[in-house]
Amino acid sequence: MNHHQIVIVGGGTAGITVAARLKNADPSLDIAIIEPSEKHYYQPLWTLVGGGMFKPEESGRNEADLIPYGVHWIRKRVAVFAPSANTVTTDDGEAIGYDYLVVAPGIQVNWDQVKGLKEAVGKEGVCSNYSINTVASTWKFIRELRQGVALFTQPAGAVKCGGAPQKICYLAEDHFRRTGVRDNIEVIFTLAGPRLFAVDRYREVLERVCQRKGVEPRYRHNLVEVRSASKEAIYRHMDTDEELIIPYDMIHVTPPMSAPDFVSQSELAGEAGWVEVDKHTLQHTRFANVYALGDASSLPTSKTGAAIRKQAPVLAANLLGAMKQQPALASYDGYTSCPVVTGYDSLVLAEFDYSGQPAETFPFDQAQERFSMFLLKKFGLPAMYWHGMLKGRV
């Protein structure tokens, strides 16, 4: 049976960064990562690729280039989670044993969630900045509407960066704006929640932002179907269940999502179906010789690139100390960030903890909107991921 020190399930922004820091650490380590795909994609462009300001292929880099020199690359899947055997089975049923594992696969997007949707996107104006193959399609229907509904939709329960689907709403309308179309267009956003931010201090002011550009919110509407034929939204209400339709020209859908199923029908997984580990040690609550981070994991924080780069760390100092039956002394605080593009020229830098507190990188006010972080977000964010995160030095 093929054996390493540390296997690593997953090779996006978690694994690799995780890779490099323990690589960097120590570099006579013996880690693999298992990961099917050939392209490696920074998602967080997504929102400006469909807002057009990028092509959906500048977002992609080659796995083979991202891989750290020494770590062993497996170009297979996981199907089977065996932890107390300390070994994890490939969809082509090899047996691979390790003695550390660190789980870190990322989220599921579950299109066949919404009645219609999966054959629907891409096409006659329905579009999707989740996945690499949809999400040109939102430019194109930004681009091409001139009058009508352009609706925006946020489903219940966690997806990737939870204000990332107010940001595409908020790019169309200033394109509409820009274009001189905007008092053709009536402006819509659903979302299943309650409110537009978890944290008060930066929902209050996308909740004005809101009001400025004409943006109606709609709380507690979940989509679950599109009927792209005669171009309606079907919604449950989240608290009378009572189903609700609204005819639209244009809808953005920002899918279900999920642990991956083999994540949730596994031994790690916990009620919700996410790797369940210890919130601040990242180290999982049963199987010692576990550890996750980022997206599938239980970790009660957003689900972004910027948390995963403050848990990456710490996962690798625990994991580390283990290895030389120390404690786990490094902990987690819960900080995410989130940069809300409010426009083609401002953003708002949201940065928290786990108490919802503000934890910001900068000596000024990050709830304004802001050029200067709309900058940030377009250029600097994604050069310190490419040449700074996935190389474990920032």
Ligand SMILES: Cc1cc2nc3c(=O)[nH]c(=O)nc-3n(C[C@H](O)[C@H](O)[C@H](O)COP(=O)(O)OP(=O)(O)OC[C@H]3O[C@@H](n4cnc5c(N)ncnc54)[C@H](O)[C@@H]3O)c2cc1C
The other form holds:
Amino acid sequence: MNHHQIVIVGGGTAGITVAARLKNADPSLDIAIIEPSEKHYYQPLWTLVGGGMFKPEESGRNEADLIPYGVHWIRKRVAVFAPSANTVTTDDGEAIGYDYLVVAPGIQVNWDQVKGLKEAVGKEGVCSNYSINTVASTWKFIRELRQGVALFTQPAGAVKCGGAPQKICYLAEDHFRRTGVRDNIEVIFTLAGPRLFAVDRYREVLERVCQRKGVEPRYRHNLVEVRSASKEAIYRHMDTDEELIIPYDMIHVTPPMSAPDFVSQSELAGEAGWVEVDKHTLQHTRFANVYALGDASSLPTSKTGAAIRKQAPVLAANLLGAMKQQPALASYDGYTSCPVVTGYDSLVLAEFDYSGQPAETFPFDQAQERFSMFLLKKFGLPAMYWHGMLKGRV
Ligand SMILES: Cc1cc2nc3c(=O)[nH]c(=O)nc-3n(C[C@H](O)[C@H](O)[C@H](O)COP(=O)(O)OP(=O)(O)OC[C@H]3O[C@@H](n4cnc5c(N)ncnc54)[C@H](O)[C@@H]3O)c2cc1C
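Could I see the form predicted together with the ligand next, after the form predicted alone?
Once more the chain from above appears, this time first in line as the rest of the complex follows.
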């Protein structure tokens, strides 16, 4: 049986960053990443791709160029975890053994949980930033709209980067204004939740942004069906269960998401399906040689790459400590960041921890919309991602 000292499941943001941190700390480690994809995408750029600022292909790099030097790449998909036997099994039936396991396969986008969406997305005004295959359609339909209703949705439950469904709405509104068609378009942002943002400091700013832009938020609206032939969005009201119909001319859908099925069906999962880890040490609550981080983990913070930047060094330190029989000393405080783009030249950089307290980087009020922070998102953060974070340096 193939065996490695450390096996990492998922070579995305979290898997690559952790592998790089571990290799930097000890180049002699025998590490394997199990990852089926040939390309890795910097998903935060998809907001700007949807807003017409970048081409989809500019968000991707070859996986082969990102896997740290000396790390084995197993180009397969994991199907089954057997943590009691210290093995994972890939979808071709191969069992791979490990001393330590890091689980980082990301979140699952459930396109088929909205009736009609899978067939419609990418066509006739239905678009989504949540896949490399559909993100170009967002810019196409924003650009083509001259009049009517532009609808933007956010589902119930966790999604990648909780602020991202709003960002594309604000970009679209700004585009309509800049091209002189804003007065002919009604912009509606529907969300299943009761609030625009979890942290009050930023929520208040975003409510003012909506007001200023004339974007109408409709709360407790959960999208259940897209009828593309009649251009109708069908919702269930989260409190009353009433059916609500909103006709649209273009609709940007944020699909429901969940833990990947092979995770939620495994012994590693907690009740909600995510890999159940201690929220500070990132070590599994029942299997001591298993760790998790990123979108697939149970960490009760918003699911962002920025959070992973702070989780990865904690996980690496605790795993390396465990190899030397030391206790887990490094602790993650729940830091996450959400750069909420509010237009083509403005952004609110929300940064906070588990307690919802701001954990801001810069010495000025980050709850204000700023051009400088927009430039950070457009140019600074992608450079930091490719050259710093994925190399295990920042
Ligand atoms: C539109 C959009 C906007 C966003 N905006 C921001 C932002 O502004 N700031 C921010 O910080 N974050 C943002 N994010 C979120 C950020 O991209 C994710 O939180 C981050 O990529 C999660 O990293 P991950 O490693 O957990 O998952 P991913 O990077 O998605 O990687 C998971 C990897 O696991 C692999 N995998 C899946 N199943 C298996 C399997 N069975 N076996 C082996 N491998 C498997 C996949 O192929 C993939 O490569 C945004 C995301 C989107 C979609």
